[in-house]
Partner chain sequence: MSSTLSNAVRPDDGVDPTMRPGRLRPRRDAQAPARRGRLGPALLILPALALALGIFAYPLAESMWRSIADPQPGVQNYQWFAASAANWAVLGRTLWVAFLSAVICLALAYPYAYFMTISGPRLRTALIVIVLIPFWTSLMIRSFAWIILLQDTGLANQVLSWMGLGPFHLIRNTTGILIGMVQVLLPFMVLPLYSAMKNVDLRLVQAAASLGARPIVAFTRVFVPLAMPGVVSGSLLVFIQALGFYITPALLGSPSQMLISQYIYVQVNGQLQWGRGSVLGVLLLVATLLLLGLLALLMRKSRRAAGDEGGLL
Amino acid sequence: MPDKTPGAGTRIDVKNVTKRYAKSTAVDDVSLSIEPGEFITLLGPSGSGKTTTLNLIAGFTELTHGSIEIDGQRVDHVPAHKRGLGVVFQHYALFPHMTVAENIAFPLQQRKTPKAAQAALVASVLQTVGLAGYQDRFPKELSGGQQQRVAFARAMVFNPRALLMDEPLGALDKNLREKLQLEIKRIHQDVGRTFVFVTHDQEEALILSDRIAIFNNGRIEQVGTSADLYERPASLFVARFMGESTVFKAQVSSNGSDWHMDFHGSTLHGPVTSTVPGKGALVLRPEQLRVAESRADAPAGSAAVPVQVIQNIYLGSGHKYELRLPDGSTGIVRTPLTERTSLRPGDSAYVHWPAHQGVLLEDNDLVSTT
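Since we only have the sequence so far, can you give its structure as a single chain, in the form predicted alone?
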């Protein structure tokens, strides 16, 4: 069973790594330091380079340039089976003719672990993943979630230096996926190992991670905690990829202490926190915004922009408004049930917010987020 000492995980350093194929570059000069015992998620759209980076760390793919170190030792020329890393894939890849215990014991057999020790390790890891008593069942007798737990147990039983996971929950239904997210988080806390997790699901990354690295076009756009990325995105791509947002784009001017943006007849402004020359994009999250039937209904001193209601969606806990902005783009507002309005699709309204809120970024929206 893996060492449960907090911080017992390994350090992984990806240094200026590039992976090129004949006609494309999958990973382009990526550097990332993963701390011992950290749960880090590689997040991004399809084709962004996150899975290739995981495969480079695992040793399944050979890098073109750069280096990969584990606990300070270069491993980029070390075969995958000698790197001491556990790997879990989206497809469980269990042996159908083997029992749960035999599947889990397989990596121990490959490492010639004594049989008495194998039994103890299998029993311990089954307890960790919540499958005690299932050791004699075959994969076909298990649910999808139980099979994935067996895959986790098999990857952890030999005490790996780190656990790498490539979309391990992608084949599961929503309810089971959410349940296993919490189980993975618990297992990470229990074993204290380094976990590297790949997903394209932003909510999954927010739930699981100590830090998140957002990939785009083979590069890392930003690395940070969930709060860093959601509240302080470094680019328009990150702002849009990390949850819903409303973006106001216009020319920005500054007097040194405040910035000003004229957005289709409305003057938006705020304190200068960074230099945004020329074209700017003001990003606001759905919960920062409110919708009013008239400008007079917005609080004095707030920023307000005229909009048209596209949809008013009842969510149980509140309402989600999809709004058409004056420039033709779409905005999103989420309000609690206590803030009731009679707005319907097609109605004119105002979206408003405290003038100091929002993140002003450079308008470098040159890539697709799909």
Second form
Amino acid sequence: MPDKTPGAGTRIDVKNVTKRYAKSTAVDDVSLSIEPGEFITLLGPSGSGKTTTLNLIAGFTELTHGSIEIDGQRVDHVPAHKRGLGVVFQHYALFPHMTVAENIAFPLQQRKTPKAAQAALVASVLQTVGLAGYQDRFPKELSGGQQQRVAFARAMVFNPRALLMDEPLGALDKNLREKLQLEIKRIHQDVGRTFVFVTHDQEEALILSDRIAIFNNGRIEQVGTSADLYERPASLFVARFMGESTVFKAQVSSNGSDWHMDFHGSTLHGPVTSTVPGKGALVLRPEQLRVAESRADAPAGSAAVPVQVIQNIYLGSGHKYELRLPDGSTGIVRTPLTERTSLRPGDSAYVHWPAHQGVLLEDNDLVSTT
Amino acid sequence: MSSTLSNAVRPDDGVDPTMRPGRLRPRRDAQAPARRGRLGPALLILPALALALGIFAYPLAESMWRSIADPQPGVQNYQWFAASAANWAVLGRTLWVAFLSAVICLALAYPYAYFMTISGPRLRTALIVIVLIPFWTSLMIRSFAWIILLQDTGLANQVLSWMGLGPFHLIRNTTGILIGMVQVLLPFMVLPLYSAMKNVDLRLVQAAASLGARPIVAFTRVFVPLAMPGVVSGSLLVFIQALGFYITPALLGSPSQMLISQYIYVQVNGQLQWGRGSVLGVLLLVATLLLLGLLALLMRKSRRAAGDEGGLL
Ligand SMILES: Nc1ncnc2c1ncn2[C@@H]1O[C@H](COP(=O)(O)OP(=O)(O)OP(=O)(O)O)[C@@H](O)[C@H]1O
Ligand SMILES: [Mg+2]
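Condition change, the form predicted alone to the form predicted in complex with the partner chain:
Next comes the full complex, this chain leading.
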């Protein structure tokens, strides 16, 4: 069984790694330091290079440039079977001609574990994943969720230095997925190993991870905790990928301490905290915004932009507004029940917020909505 | 966690898309609509069925009958077979040559088919065409070509003598028969092997590596067993066809080392002993069926792993 000392995990350093195929660059100069015992998730849309990155770490794919280190040792030329990493695949990759017990014993046989010890380990790991009594079934005789557990057990049983998982829950229905998410999190806490998890499901990433690396087009846009990514997105892509947001786009000018933008007649401004982009995008989360029926109802000194109400939805816990901004884009506001308005679809209103709030990012959209 | 919990979230009538075919079968009434439309397709198999019965079942029954009824009723034809060691030798030699053909074909075809699975589409097409070339020329012409190539003064022996070897007797013996048969039968080994191998999920081999298996171990413990259905069906195809070969052994073999089809011809055509010819045919069939039964017994375990979807056996 895996070493139970918390933090006994392995450190993995991906350094400036590039993977090129004949017609595309799947991973483009990616660097990522994974801390011992950390649960890190690679999150991004389809085709963004998550699987390729995981395969490079696992040793299934040769990298074009860069290096990968496990516990400080370069492994980019070490073949997969010598890296000592456990891998769980989206398609489970159980050996169909072996029983559950034979599948799980396979990595132990490769390590010449004595027969008796093998049997004990198999029984114990089956217990852990809740499949005691299933050892003589063939994979075809199991449900998807059960197969997934066997795959997990097989990747864990030999106490790997780290566990890599590529969308392991992708093929399961929602209920089962949520249940297994909690189990994976529990096992991670129990064994204290390094877990690298791939998903394109943002909610799954939030539930599981200590940190999340956001992939886009073969690059990492940002690495951070869920709060970092939500509150301090480093790019417009991250802001949009992690939760809902309202984006105000305009040219930005700066006087050194403050930046200003003229958004369709409304002046927006804030303190300069980093490089000020030429074309700016001010990002605000739904909870940071409020809606007022007139400019006068917004607190003095707050930023305000005239909008048209598309929808005003009562959610029980509060209200959610969908608003049409002057540039035609959609804004989203969530307010607590205490701030009820009588706004109806089609009404004119103002969206407002304390002027210093929001994150100013570079507007790098290819097609501007203005 | 318990397995019952995970079952609880699943509807019980098999609509769960994550469910692989296997243990759980749809409820019976779900099949009812399909059953009604079954008569039409059944009628469509009639021509093939009639043909099979006409050209296979009838002659088979006729042979069996003649083996005990020609020239007069009784088991004298079987007694004739059992009494002569030479008869047993022919049967044994036929099985042995067929077995050797299958083994040699397998040894040649396995790496070939494997290479096909890992090569790109254009190279693969070329490899298929190469293996099918024998089909485009007549068996007779090919056998005569082999005679010219393999005779004591033929090209094969010339090449061998340049290398300081030989001359070897390559025809009028079992070697000649095997060379001729293997060439003809190779496609019947390559194609089933290739189709089995291309269905092997190579990601499983990758998974084996991630679990610590050296490449050779991953190959032998994962790839080889999964490609086994191709080995079985290819070997059966080759073996069974080799049992009935006539032209190749007649042209490339030796009259003193006849195979059973030649021997049947001698009995029926040369000596008009229809009964004895029939006995030879029947015994060949029985021997073959016994071997297949043995194989089916050995294949039991893999059938369960395949979810009872069954292979050739
Ligand atoms: N073997 C390959 N040959 C050529 N291109 C490839 C290969 N594997 C991946 N790619 C390309 O590299 C890019 C990244 O692929 P990758 O599988 O890493 O994406 P992903 O983030 O895992 O996507 P998904 O969420 O759909 O699984 C894609 O554009 C893909 O087409
Ligand atoms: Mg992927």
